[in-house]
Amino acid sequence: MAVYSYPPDTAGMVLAAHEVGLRPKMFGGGMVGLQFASLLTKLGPKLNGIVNYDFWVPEPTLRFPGIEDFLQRYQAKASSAGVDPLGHYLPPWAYAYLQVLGQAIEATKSLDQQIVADYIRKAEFDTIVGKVRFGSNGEWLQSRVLQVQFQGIETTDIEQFKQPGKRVVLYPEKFKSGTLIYPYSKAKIQ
């Protein structure tokens, strides 16, 4: 069952699926909100088996230089700033984009937008999310959208989501950290 939803509907779909005992072979898709601590801790074990997209999760295959330090600094300030306390979804890539821009400005010694943009489309950048390259159209040369499956979630405690093995990377193969549990009903009871 494919679900494409925004946070309130995402939470509603997961809760409804459990309430009615939904048993599709697969469940998930493009469910916005399952990347944020507020829904992770609200839904806890009800997430098991769901396959969804993400951009960064704490799996060993995504532990690039600088990411741990970045997340420690981010998480130390997140609560008082009123933002997502995990910071896994958007902050790593936002910071990485600034790293790309900084490296491009430093390499070109220019603030001219065209010169910097041309450089960005040709170079490879070392960032906290790994090596990044862009194509001639300005998009990622290779997609970095992850497909993850929620596995082994036991409680609604936020600390478990800082550990590997809870959002296992299934795709892209380069970053795969585990195996799909199939069908959904089997993963649901793990």
Given for the second form:
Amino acid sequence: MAVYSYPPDTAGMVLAAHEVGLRPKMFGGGMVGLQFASLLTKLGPKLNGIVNYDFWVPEPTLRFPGIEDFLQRYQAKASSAGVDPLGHYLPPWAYAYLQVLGQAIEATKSLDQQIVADYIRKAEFDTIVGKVRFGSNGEWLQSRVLQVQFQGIETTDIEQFKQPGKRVVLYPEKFKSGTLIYPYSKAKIQ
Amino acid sequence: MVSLDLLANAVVAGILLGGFYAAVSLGVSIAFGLLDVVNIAHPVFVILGSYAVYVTNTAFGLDPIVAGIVFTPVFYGIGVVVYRIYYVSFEKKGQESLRGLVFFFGVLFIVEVGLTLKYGVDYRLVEAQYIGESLRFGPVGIALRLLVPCVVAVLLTLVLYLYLAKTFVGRAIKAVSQDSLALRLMGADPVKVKDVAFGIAIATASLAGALLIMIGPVEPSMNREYIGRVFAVAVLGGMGSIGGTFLAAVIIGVAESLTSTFFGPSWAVAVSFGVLLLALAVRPAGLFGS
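Right, the form predicted on its own is done, so what does the form predicted in complex with its partner chain look like?
And the full complex, kicking off with our chain again.
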């Protein structure tokens, strides 16, 4: 059962799935909201079994150089700044965008937009989300949208979401870190 | 062919949703219906209530309903202060119609932006053992996160109804809405009575906020979704009628639920205004208005 929703409906769908005892073979897809702490720490064990998109999770296959240091610095300031205390969802990519821009400017020694843009289209960049290269259409050469499955979540504690094994990467194959628990109901009760 | 199971579930969900709408609208019914104060900021006080409950639920694990009740005196105080400012600045000078409306718009944005600055725009939820659980009666499922708010709303309606009908201050509030000059001739101060009434109206927002954040996640700008709906409920119920407000809320809740189930959620938001237009055409005084 594929669900594409924004945060209020995402929370509603997850709660309703438990209220009606939903038992599809798979559940999830494109639910916005299951990537940041405010919903994760309230839904807790109700997340088990859901397969959903994400951009970065603390799995061993995604521990690129610099990401730990970045998250440490981000999380230290996050609470006082009133932003997502985990910072896994968008912040690493926001940082990586500027790493790409910075490396392009350094390599070309130019601020001319055309020159910098041409370089970005051709070169490969080392960022905290791994090596980044763009395709001829301007998109990522290889899609980096992850599909992760929530597994083994027993509490609503935020610390568990900083550990591997809670949001297991199923796709892309290159970053796969665990095995899909199938069907949904089997993961739901674990 | 309409599935009877689906129809039954939609009607039950609508009744429960209506109960919650009643809790959100009772404050408007008092302020707008009885005091003639167009408090369009009421839904933002409901959101403020949600955040107060969220903070205590997250920090101390306090049950949302208990937290909502605990904060009612604080919200009562806020209501008295807001009304005093409104009275001195606008009502006393006879400028309440347009400038008063702008004042409440200002209050709405100040509270909304204040919450955004403090808590950000992330959606917030609360935890309670009954959230995510449900009861089943044959084919009909009742989610406790909808049932509990509905039961609390019924109790809140009952308490307010009895307070206004049976107590001295309650009758004074009704009197100020009927003839404030006559009340003054009796030696009572209508402004003080309105202080109390407006305080009660805002106090209900604390509890309504608790119910809102139990049903689903909340963020500061969400209050705007409720402005039209709560005024539609208050007018449909018959300006100031507590029982009428509850019935109107249930009618709109059921109409929204049926529309959402059979025609899609996009149409549901048009329902409250549709029902309101129909009611104004057929019975302009509302269901229980005179």
